[in-house]
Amino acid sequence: MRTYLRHLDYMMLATALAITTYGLWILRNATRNDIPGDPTYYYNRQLAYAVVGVVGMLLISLVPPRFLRRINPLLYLFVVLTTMVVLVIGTSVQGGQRWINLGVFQFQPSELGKLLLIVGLAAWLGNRRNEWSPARLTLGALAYMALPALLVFAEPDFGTALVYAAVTLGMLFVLGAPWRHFAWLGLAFVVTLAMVFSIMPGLGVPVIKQYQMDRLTAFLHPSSSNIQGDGYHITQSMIAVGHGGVGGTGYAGATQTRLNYLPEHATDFIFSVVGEERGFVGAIWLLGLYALLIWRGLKVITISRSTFGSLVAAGIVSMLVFQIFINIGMTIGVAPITGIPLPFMSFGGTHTITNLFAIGVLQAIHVDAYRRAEPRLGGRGPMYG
């Protein structure tokens, strides 16, 4: 335990506590008027998930990295089984069956089959680095990721389905995988948004319902889109973080929250909040939070004394820089609305819980790293910072 104790990397472990913190305190401002009479219901949840998450992030991190490895074809037989359930007995919310409801907890399978996915993938691909070529590998890989992320894809959750696509490319870039790959990738992409968006529907075959492309879209033109129709959540998003200016109006100010002008704005628009009610001082500090987190998640990736727990912790940096960067830059029009929630801030039981639980896989492999260099390098971790 106190080899434990001695290599967990504290400055990682308290940034995620503290956007924690940061995110229960903005979603008990942002929340306070959403349920007559209870003013704290969103904030309970939230802190409730919040301790089942830091709980299971401190139990993870005892895990050897190993041993996630050796149980991958389970992981990725449960986000596959359990993402065909979703589609057969799931909740529907607002057009999306995503939810499988479990009484107290609406489990939402795509969010944690992010990770799960994650650990899955670094094993196949460590168990094959050396046996296979990199087009083989690549290939593989895709196929790999491309089951689960339909599934999700179908429920319908494309923002899920593009994590799934980001974390697989992240995982290959550090696996080494040639340039010219990631180009043909790049061209496949832009073949198939426009089969997606253009081609398909010409031909009377859609293949994402009509809400999605508005929503997908709008951000292109929001000064032309309906303002009370498609382009109504980057506007009000927009004039919500505009409206902080430097310092933030503070709760009482924060108009466009407070009286509910903000569209889901203890979920997929939280950081419109932060930027109303903190203004570009407190989205800066977030920022700055993300941005260490991130870079002690780099640290991980150098540090890693095996191939798989290089991928798991690439994967997890991709999934976290992918999601900040999408649901912050369409708070602020420059990225479509996907519904992509933000890594720590936004409310969600699964979301949260998944987060968190990253963050101990990342401890699991910093601990092993520091713990298997110990007899070569008397006592001293493989390196320093």
Second form
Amino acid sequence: MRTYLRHLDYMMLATALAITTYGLWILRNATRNDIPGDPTYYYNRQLAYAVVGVVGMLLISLVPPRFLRRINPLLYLFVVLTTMVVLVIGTSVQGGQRWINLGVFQFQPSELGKLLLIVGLAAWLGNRRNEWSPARLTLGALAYMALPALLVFAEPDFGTALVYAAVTLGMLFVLGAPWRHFAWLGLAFVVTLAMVFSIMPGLGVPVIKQYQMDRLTAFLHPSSSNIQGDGYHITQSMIAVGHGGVGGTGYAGATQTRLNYLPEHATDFIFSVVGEERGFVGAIWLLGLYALLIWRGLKVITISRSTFGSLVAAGIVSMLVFQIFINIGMTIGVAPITGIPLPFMSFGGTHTITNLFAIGVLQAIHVDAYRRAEPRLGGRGPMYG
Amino acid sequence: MVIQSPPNRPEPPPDKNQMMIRAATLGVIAVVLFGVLVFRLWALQVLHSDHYVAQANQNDVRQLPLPAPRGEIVDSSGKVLVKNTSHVLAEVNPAGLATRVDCTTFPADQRAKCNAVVAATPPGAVPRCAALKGQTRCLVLARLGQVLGMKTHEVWRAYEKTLYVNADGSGGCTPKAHAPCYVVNAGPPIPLKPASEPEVAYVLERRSQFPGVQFLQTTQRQYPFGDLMPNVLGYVSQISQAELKDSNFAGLTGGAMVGQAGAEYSYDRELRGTDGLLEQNYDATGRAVGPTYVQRAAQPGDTLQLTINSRLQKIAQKAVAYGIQVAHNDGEVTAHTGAIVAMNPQNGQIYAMASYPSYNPSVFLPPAKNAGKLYKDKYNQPLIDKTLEPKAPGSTFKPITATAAWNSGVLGPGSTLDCPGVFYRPGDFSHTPFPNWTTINLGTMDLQTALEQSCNTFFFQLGSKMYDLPNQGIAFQKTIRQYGFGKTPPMDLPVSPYFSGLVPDPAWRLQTYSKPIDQVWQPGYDIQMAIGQGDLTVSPMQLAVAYSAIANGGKLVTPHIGKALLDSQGNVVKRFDPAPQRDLHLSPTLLSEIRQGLYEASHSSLGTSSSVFGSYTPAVAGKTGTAEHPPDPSPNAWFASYAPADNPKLVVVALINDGGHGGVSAAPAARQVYQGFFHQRITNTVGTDASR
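Could the form predicted together with the partner chain be shown next, to go alongside the form predicted alone?
Full assembly next; the chain just shown is listed first.
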């Protein structure tokens, strides 16, 4: 236990807690007028999720990584089964069937699936690393990811499916897949885009739904869209962010948020609230915290004694980077609207808990790196971090 | 196959160098992506923030005008002639009413009918209340009507009449002409009726029963003196499309209340003040959020003080009625309209300006139900200001003829002419007679005697001689125009261009008539004009200005009704003292002859108004006029005068239309005004009057 306490990454812990707290504060202001007569409706719930998440994070950080590695088939099975269950008996919100109603809690398997997929895939890849050829590993990883990704895509939840893909690519990258694999994947991506957006609809086979198509392309021409459409979301979000200016408007002046011009300001567009209320300074502060967290995650990749640990860290870092970039990029018009939440900030139970659990997993790997006696990876050790 | 995992075995250590490089690369990718975000945020929040701030403000803040209280109008003694009363107006805001009909709220037996009516209604519109009574809106309006004391169909119509659309959604539908019409619940709140305090309280206590009903604190003009001088005051109403282009209303937008006539029009800019600005936040669904706040306070309009004295005005108004009564007693039964102008001959301040019959300007206040009657009264034409309406002036015009004759050399110091019973123009082979008012030859006389006895043939000779001057006596018209005739008086009241008065001349004749024989300028026209007949027309106001010039020694004053602008504390902001239009350079000899003639006309035993003014003090110098205007059998009665004769302080021109002889009806009416001015105290509280 002493080792454990000594070797926790306290900077990572503090950063994760800081972002979560910041998110709670922003959420509290942003949703004050959303439920008439209950100004803290969202805040109270998010606070409960955060408490559960932090407690879970600390518990998970006690679990040795090799135990997670051992149960990886179970984790994968859990992801696939729960995602299937959602498709059969899930609860729909705004066209997406993504939740399982657990009474007090709406459980979203695809969110927890992100972390479970990372752990499962890391174990799967680590076990085969020196036995399979690189090409077989790459194809195998893609196939491993494809099943849950397709299930999630069918909900439909295109954003989460993209996260699965991004995570897989990140892990393959750190594993050392040859560069040409990524070139081929890039080519395949372009061909797929052409198929999905142009060729297949041209042949009369719609692959993605019209609203998904509109959302994905709206950021390219925001002003041309109608007032209720996704162009409206982007326009209002950019107005909110620009309205904040350098120093932000504060709560009272944040008219875009307060008067409900900014849609989905508790979930997908929470960053626009940061931009409006806290301005450039607040946004940069938040990005700085994320950068710190990612740096600590990258460090875990390098100090891990096992391929499994490094790959898990790589997956989590990829997940964070991808989600942060796509979500913030969406609110300021540089990325398509895909419904990807902002880690530690967006309102959502499974989402918040999953991210905190992921930090717990990173902590476990971090602690484990010191617990083992073997020589450490790389020249830089924890003494410097 | 994929999900089957091989058994766990000791794991090989990671390839540390490659993994280090890959992790570092992942870090670089993260840095690049974050860099993109930072640069984009920099562009949005630092470089182009202004643009988005403006859009955000446009999004949620709507500005509403905060109406400025309109300035009051007071008379020369400070008595309030026009003031504002505030009242509460019940309004219905279409935004608070449903844009669709919910047939499920109807009783079961009417639901089928409701569905049928709604199915026939174009999208976005709702049926008229007359077509489907059970609509929530109609029930609310009917309920409101009961509270306000309006009939149900009245309140429905009052609400719906501006919202009608045709079946294709186009506006301008009227139920009778283009049935069927539909109603679109949109647009600004619709004012229904002023509400009393208990009515407001009743509705506000039952808010949920009156969705869309709101109350607006507003002001309205009030006229404490009723029908005393609507021609001077004018009235206020909403600006019309045509008026938006009027330079007097530059910078105003639709919905503004502006002066429509009289002082309300000519001093609109000063009375209007500057509207303030209210701001109100709205949320994305269009609901008002939070309280309104004043962005810019309203700047109240200035108080306008008139030169009009309400007491003298009242006396003048009664004097016209008196003159008409006198005319009736004298057998001139068709006399029914008239005018009196009383002004200061030294500076052009108008003390009274009575037009008879009058009306109460409050008829123009919304809903202005009875204003139409005024337009329809063709007999009295109360909306026409009789002080500004030109008519043939008759003998009151003779001093102007004399001036023209003097200026053109036809008449000189000591000139005498014969006064026969009838004048024939020398060399006129048609032998047209121009008769005097008596067939007796009154003998040879000078100008002052001719004025005293109002000898027509004396002036016929002047007119005839002026015709013989080179260029057909254009000198005559030139002098007349110098006196201000033939042109609307340059005063601070809106005067219709039709009321310029006519000074006929050869050019006018050529332009107006088509037959060559009519286009020729005949000697008879100058001869007629010499005694104020023929096509010549002048308004009482123009005549008062001309007589002021005679009274003050030749200055053509600028008549005006505005005396000063006062701020809300009563301090003088600006005084109006317009400069005279011009100096007529009247010869002192001529002036003294005219003045003597006018004095004798009201004093000597043969004078035309000596029966009225012979023993009156102060001495009144004045000329009667009895102007024929065929085909009307009764002549118009005029009296133009000033007093005291040796130091004039007041000019009075009276006109009783169809009043017969000027000395019979017009002169007694003028006497009442002199009586009121010189023998009853008239106070002026603000500013001192040099003339009094």
